[in-house]
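Single chain ahead, written as structure tokens, the form predicted on its own.
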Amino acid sequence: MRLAFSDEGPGPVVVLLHGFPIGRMMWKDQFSAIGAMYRVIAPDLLGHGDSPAPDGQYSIDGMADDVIELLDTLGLAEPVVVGGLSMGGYVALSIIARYPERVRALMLMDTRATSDTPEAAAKRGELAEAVARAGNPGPAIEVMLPRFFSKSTEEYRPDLVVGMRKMMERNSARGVVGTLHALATRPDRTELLGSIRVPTLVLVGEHDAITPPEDSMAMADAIPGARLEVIPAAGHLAPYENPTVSNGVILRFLEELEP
């Protein structure tokens, strides 16, 4: 499948994949900061943004494959720099589960490794349903917004609200059905955290109400020597709430990876 995607920046390889329904563009401030050092390639991942939107039933791995075809287009055989946030994360434990020869070092952002309860299943089954009545994104954007937040966000920084709706809004109904699937049927890599061999960096908002703090630090107490950064006033989207510390934090663990 031929992704969109944005490349920037010189040096090493730097893999960043977005959440649901948002697109590459979360990125921005990761382009600035972190593509001034590092080479950072961020598609929009199937059914997102610019990216093919085909009508069907997705798969994290089927994603984690595109991702894979992507780097081999751009002739980068070299292991690098994955990181994902959310479903970007599971996205990213899928390569280093099935591709691990490809992976230099992890980022695991805002996610977790469970798969989805029985009950969270069927209330994506539910929303899908809802999508595609609706024909556009509409109930998915009205369900995920109110909770990507914190507080603080919400309060002084509403322009990143805005920004938020107007890249979700950009996907089409048959792409946010499709990643629904994907997200529901997502397989559990919670046996996979203890093989992992990388240099791994856990990083979540102090706010985030879908995958609370308290599920990053389960997931780095499980992958020998991983790094846990929690980000201040910040909730699901903690690189896209507050660059500066997570770019920070990012940009750390990026510079230890050299020789």
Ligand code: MLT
Second form
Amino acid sequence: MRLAFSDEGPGPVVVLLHGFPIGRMMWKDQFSAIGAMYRVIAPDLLGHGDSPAPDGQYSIDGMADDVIELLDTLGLAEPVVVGGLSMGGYVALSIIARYPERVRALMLMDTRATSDTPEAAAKRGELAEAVARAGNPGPAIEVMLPRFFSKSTEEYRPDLVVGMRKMMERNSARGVVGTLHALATRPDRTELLGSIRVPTLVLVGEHDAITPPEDSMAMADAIPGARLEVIPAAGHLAPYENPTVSNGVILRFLEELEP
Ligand code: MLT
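The block above covers the form predicted on its own; next, return the form predicted in complex with ligand MLT.
Entire complex below, previous chain first.
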């Protein structure tokens, strides 16, 4: 699978994986701040942004395979820092579970290790049907967007909400439907957490309503030596909503990795 991607900056590689149903441009503030010192590689995952959106049912493991294929294509065989937000975090966990030798450090942002409950998976199925019927991502946007942001972002940064809607509207019904299947069928990775042996940053917006801080606390408790950072004035999209604090936290974590 040939993914569209951005590749910006010098230095050690940091891979950033976006959430659903967004795209790599959610990392725009990370390209500038982190990309000043690190090589930030951010793909559009399968079904998103400028990447192919074939018909059919996707899987989180398949998305992880695509990311590894991209790194191979770029000649990056050495371990890299892998960070992901929400769905991107599910993909990051799949990478460390299945390609541990490719991961130098992990950043889990506004995400969780658990799988969908049967009720949540059934709702994804209904949403996929609604998106297929509409022929556009609208129904998914109307479900996701109102839950993404903190109250302060909605009040003081409506431009971020508008920008996010535009990013979401760029995705196709096919891509959204395929991805909903991937989300609904993702494996539970809770058991994996205790075996993670790379430095790990767990970052979460204090008002995250989709993957609440308790999920992050549980992950950070289970991963040996993991660091938990709660980002103020942010909901589910902490690095996008509060890039100043998030980038500071990420840069400190990355600096500590260097010899
Ligand atoms: C995301 O932001 O990627 C989604 O909220 C993930 C999910 O719905 O599980």
